[in-house]
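To begin, one chain is listed below as structure tokens, in the form predicted alone.
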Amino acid sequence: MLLRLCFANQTDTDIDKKKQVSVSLHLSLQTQSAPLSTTVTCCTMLKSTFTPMYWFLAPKPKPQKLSSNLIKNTFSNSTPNVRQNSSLKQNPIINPTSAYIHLPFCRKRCHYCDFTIVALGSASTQTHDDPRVINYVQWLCREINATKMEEKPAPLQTVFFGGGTPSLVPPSMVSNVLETLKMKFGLSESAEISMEMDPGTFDYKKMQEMMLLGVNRVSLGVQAFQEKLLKSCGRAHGLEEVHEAIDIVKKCGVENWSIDLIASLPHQTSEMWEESLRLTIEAQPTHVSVYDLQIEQGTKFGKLYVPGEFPLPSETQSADFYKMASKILCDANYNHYEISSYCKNGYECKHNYTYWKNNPFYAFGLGSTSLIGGLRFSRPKKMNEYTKFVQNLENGLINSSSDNNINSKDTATDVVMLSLRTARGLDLKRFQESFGSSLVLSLLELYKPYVESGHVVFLDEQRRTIRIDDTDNSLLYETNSERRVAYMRLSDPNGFLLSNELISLAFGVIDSWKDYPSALQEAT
């Protein structure tokens, strides 16, 4: 998970793992969480579990001058109460059909990483008898079993093993987790079961064993195809192990697999980046995640480097890397379906779509964050606090269910932000059904200048582009579907590059929204 938007990694994606800006929303629900006190820290630089958002300050389009105060106010450091930062109203509570499982173990901490991990040691590849792994998986299964449900659950349709490096965990322990999930919630025979795997942590035998357990989607943490860059990042694997891992995945017949890459690394040149993209395409994965490096305080990179200063690339260079990825991957017939995610037809990450659609999901394990009944609930990030949390859960002392006091403004903000990360964009009809026409009209008016500048696209119900001359307020109610604005999305790549500023503008409109509804309708 490599990016973070301060909403709670996030990942395949992702935000993984992250790109961090303190926003009072929670996306990267897998790699960042708050203490047990029902407050969640906004974070977003996920991994592949929560595909990350490309979040950096790019040049502003000319049509409208942005205020720096607006950006600061939008991304304030205040941490909202979990119950207020909720999804759309769910009444009665709908049990999720997706589950995120956090396996925090790594051989070592990479120089850019500030995620919730447990470093086992550089030589640790065999963990079947490691008490730290054994004990953690036992606590994890206890948490799953202690989770309360409002009604009979629907079978899980997606499971995502994120971390950390889940491929360090022995197949027998992964089996224990899957069996516990199956007994508790049920598990569809056609479920997408994803696992983040790092080169050098699995061989042909382990890959086959994982597949026999039901793992049918792999997110391979390559990050770069240059030995120099891998070493400079503190990665535990080298280039030889990268090629070995790709060979194993392909020989084992894994049909649905992804390669993760990081752009804007120290000393990374455009030639290196182009080579990494070319070698990725030659490997023929069905999915590619492209993350932009974020320098986090407290990491080794945070002590060594200043964003935008050599040896890190400038903002302009970072933007060029993003545009290069978009062009090269799209030319190779990968669909750019989310800000940091590309796939062949039919190979979108189903689990990540749970996040993008703002649907409910379970989450289990250290530092993970779930969304159930409109409530985002975070688990502790420290092991001793996590074990106490599980004990309290078993004793009925933890209430992680929603009180249905849904904050309309927070919900609208979530929906806009999540939707505009995707190529599908914001469904204005469904948004209007939940939040009313006045907010939709305000958003259309807000983004008109950016339609003119080419950063925002208005679409009709057949997803055909609508010219700016045609977008007067009456078109929201136009009976002729060819003239009605039905969707709004950011353009690729220029709109995606300005996603932080464009989305923050929407936050300002929502914050000043007066006639918001007291009750919300389902609209994901």
Contents of the next structure:
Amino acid sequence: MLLRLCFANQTDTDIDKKKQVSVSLHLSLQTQSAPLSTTVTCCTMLKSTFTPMYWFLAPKPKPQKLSSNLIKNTFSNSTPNVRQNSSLKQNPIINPTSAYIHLPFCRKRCHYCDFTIVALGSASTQTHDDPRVINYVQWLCREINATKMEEKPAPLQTVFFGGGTPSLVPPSMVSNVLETLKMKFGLSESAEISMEMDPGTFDYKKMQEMMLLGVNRVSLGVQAFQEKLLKSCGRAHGLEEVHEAIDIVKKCGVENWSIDLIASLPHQTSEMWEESLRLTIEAQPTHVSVYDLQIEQGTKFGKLYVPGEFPLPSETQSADFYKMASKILCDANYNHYEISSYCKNGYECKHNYTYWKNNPFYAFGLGSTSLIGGLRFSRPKKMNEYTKFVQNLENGLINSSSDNNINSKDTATDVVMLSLRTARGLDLKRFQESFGSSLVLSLLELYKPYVESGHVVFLDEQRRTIRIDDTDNSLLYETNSERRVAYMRLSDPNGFLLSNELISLAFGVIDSWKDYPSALQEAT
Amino acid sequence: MFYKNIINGDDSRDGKESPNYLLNLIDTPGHVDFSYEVSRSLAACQGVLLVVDAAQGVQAQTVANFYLAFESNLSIIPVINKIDQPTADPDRVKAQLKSMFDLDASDVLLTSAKTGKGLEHVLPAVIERIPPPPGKSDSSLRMLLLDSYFDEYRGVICHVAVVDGALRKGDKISSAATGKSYEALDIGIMHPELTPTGILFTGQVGYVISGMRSTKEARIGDTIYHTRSTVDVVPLPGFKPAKHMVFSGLFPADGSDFEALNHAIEKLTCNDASVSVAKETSTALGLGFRCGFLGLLHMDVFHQRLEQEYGAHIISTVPTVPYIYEYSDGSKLEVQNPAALPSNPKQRVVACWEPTVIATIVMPSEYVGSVITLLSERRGEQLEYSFIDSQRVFMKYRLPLREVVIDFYNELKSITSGYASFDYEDSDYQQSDLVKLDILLNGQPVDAMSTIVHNSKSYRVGRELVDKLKKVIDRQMFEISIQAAIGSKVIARETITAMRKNVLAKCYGGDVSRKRKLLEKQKEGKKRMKRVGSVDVPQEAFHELLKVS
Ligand SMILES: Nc1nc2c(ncn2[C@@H]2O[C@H](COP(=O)(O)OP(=O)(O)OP(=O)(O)O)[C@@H](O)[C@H]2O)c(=O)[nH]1
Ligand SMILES: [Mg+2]
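Starting from the form predicted alone above, please write out the structure of the form predicted together with its partner chain.
First the chain shown before, then all remaining chains and molecules of the complex.
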């Protein structure tokens, strides 16, 4: 856990501090498990006034730690025996093989958006000479280069350019970033390189250049197929650009591409939503993302609208939109593989799967969050703080990864939350290996009534549905593998629709999970 | 207090110094819940100052307190206060006092505590008109135990009135009620702080510290005497014990806090022995306590002290009065907890009785119509109706206690814009057509929500309860039915439709922490709920039900 504090006027040029800091950092991490320890280590900055300072705070008293190794194994498809692989010291950090790159530039802010973006102005379609973009990409590359790693970096398997509007950035600069990544970590031949692209920000030539650089997956921000809706949510493009963009992507022969849609927009009717889904299917993307509009505080929509009230759809309508998407897309042979993601067979977004499997990933750029060694680390959201952060990283004053001590409760919570969002669901065998059978049994117990109500599905090893009416309490120890629960998932669409409810129920179970000793024993 | 009675401003008339008087003043609470304290204070007094507001005139409390004093044969000094107020009308109030109580206008003192006007006549009147205490100083010691409280450092401190004889520091004393003996470790008077005197004489009111551990040993109304004189002491009449008018369940708001609540209640009752406490178990709310109170204000004060002084978070069930049920086999059951009453009893119920009160209400005559309507809605029976003067009406009613306990006074005040005053004293039980009203969530009765109501009101109350619950219970994953039922007959029903959608569409690398926080919050929300069967009931639901009459 990391807490960022700003200290005014902190000047300290004592080089020895550096060493001292890294030493005490080490100490603080070792004492993390001491009860009530709030061991604080501060890293002072060089040659700067008004420097942000980074405090590494030991998390609240945590009863037990697991190695990140172990966490990783919860999902890795090759299953090395956990017990053989549990030495905590020798093999501390597993290097991520995924990288998220944040390119924050947009022409203007959409009315629903509360992301970390930099609005360049509606006229900015050409950005190759915009100093804001040039400078930013330089800082970005410096950040990549300054990242500390274990000896042998594993080549990246996925890279994701997200934003903002990455397609606003000139290919030459994208090239710089990719080259930097390649030099630093290596880039697998078969890596999935995705880019979020908005209609109206690229032409045929730009698309082709991006492809030449290695971009092989496009996530097209269409959002809606109605001129009126595009306008009312403040998109910088119209319907014509949407069709153009789809044509370009198809003409360029991008094999793997996604259309991103938003459901439950203000004034959206079910006819409009059906039309958007139909036109999406006609465009034949390999992937479709369907996001529900979230009304965020501080956005224009947040000021104008109240969820569930006109002109926003009611909760019932909004649920119907969700069900409609699920029905229509599944009928068109898309797999609903995650709450908001659909794809043709084999076209899951590998990069996003990294997140949902709780696997580690790098992140570079303004406001981005990485997961390395079990630590979620968020970069500053303000440009001047971000550039200082990069300087400090270069000077070795901060480290965006952590040790391998992760609180098992936190990890269990993340694993449950993320995996239940997917159609694959929670792999109980792996989960049990990491966290013990008592927790698994409590989860089974918790969800049983929801299996009956059709919100949760229990599956066996072969992923066949297990009927609850003929099971007893020994769901987990059942010797007959046909009746042993191997996975639990939320049903589509009813379970997915109430996923917050269902997942927070599981949080409650994990919260009151007291069986640490046995979990620890099994884990080590 | 000591008071030097200076007559005509001359301290040394006839060369003699004015005599010094020791006066003991007891302030009495104005609220009806504590009228019990008024009557026990009167037992230690020879006279009273009956203070009436010059603008408002005679109030229900004035009537109630006048009769308490009158029946105790105390000298009554009427005082009309607040004569400084622009709306003051002392002559009118004098006329009221004459017509209501036959108090002579010439005996009435006029004062303003604000300007000080007339105050100089108050204490001389006390000395002239109120006789000294009548006790026999040469008899053996008899003391009336008036009050007691617990002091963190000194233990139990008893307030006593020495009726006969005298008490010296170090004397061995005994209680007539418990037979226990103590040593008078410290004695003295309230001046107004505890002031040791080493001796208390006949007629004095003072304090005694005697090493009692708990106020439970100090029974209010007890007679205390010298241990050595056991044989010849006749105990004083004492008081009837404080009557618990209202009972309610108290449960920790967070189930795990039971021990903390237990501790808090123990400490608090150490100081306020007028609360009765018994353990109670509810399927909906878990382990808790059934507590008896003198009235609703008393209950509120107790709740507040629990929360403020002991940081206890509590859920209170709907207050109930003690009913008596009689069954066909002749057995009788006093019901302090509706949940304890079988909804479908094996024995036939032959009769039910409910406690009643005699209420006194004084109000400006223009409100009579609406007040009478309220009183008949509350099943009241008129006993008396008269005019205090041309503008004010005085009424006496018999009312079921239950109807008074829940929100009556607030409603009375609101329909009379605060101009009505109200007081009551407890009275007999009356036979009544009572039914037990159950609340069911998804078919499962919630014990902590059941109430006993008059049959004629059961439909209205059932409907109101169901509507209130529908408002406070959030939609959940399943449809929820809320029913009010008498026995197996459902009299009101509502459904809360199932939640349709609660999902966050996006969850990528950067959102994980944020999304997780959101779900953690949702989880915490669930924790604060009470689970009844499959339904999560927010704690506010219980608070809301308190307000249904
Ligand atoms: N104008 C005016 N106000 C007064 C006078 N005497 C008391 N008050 C006000 O009347 C209010 C009530 O006074 P209290 O002394 O609390 O009355 P009480 O009878 O002891 O009330 P309870 O103990 O609640 O029954 C306070 O706001 C006093 O300031 C007076 O002579 N003139
Ligand atoms: Mg007072």
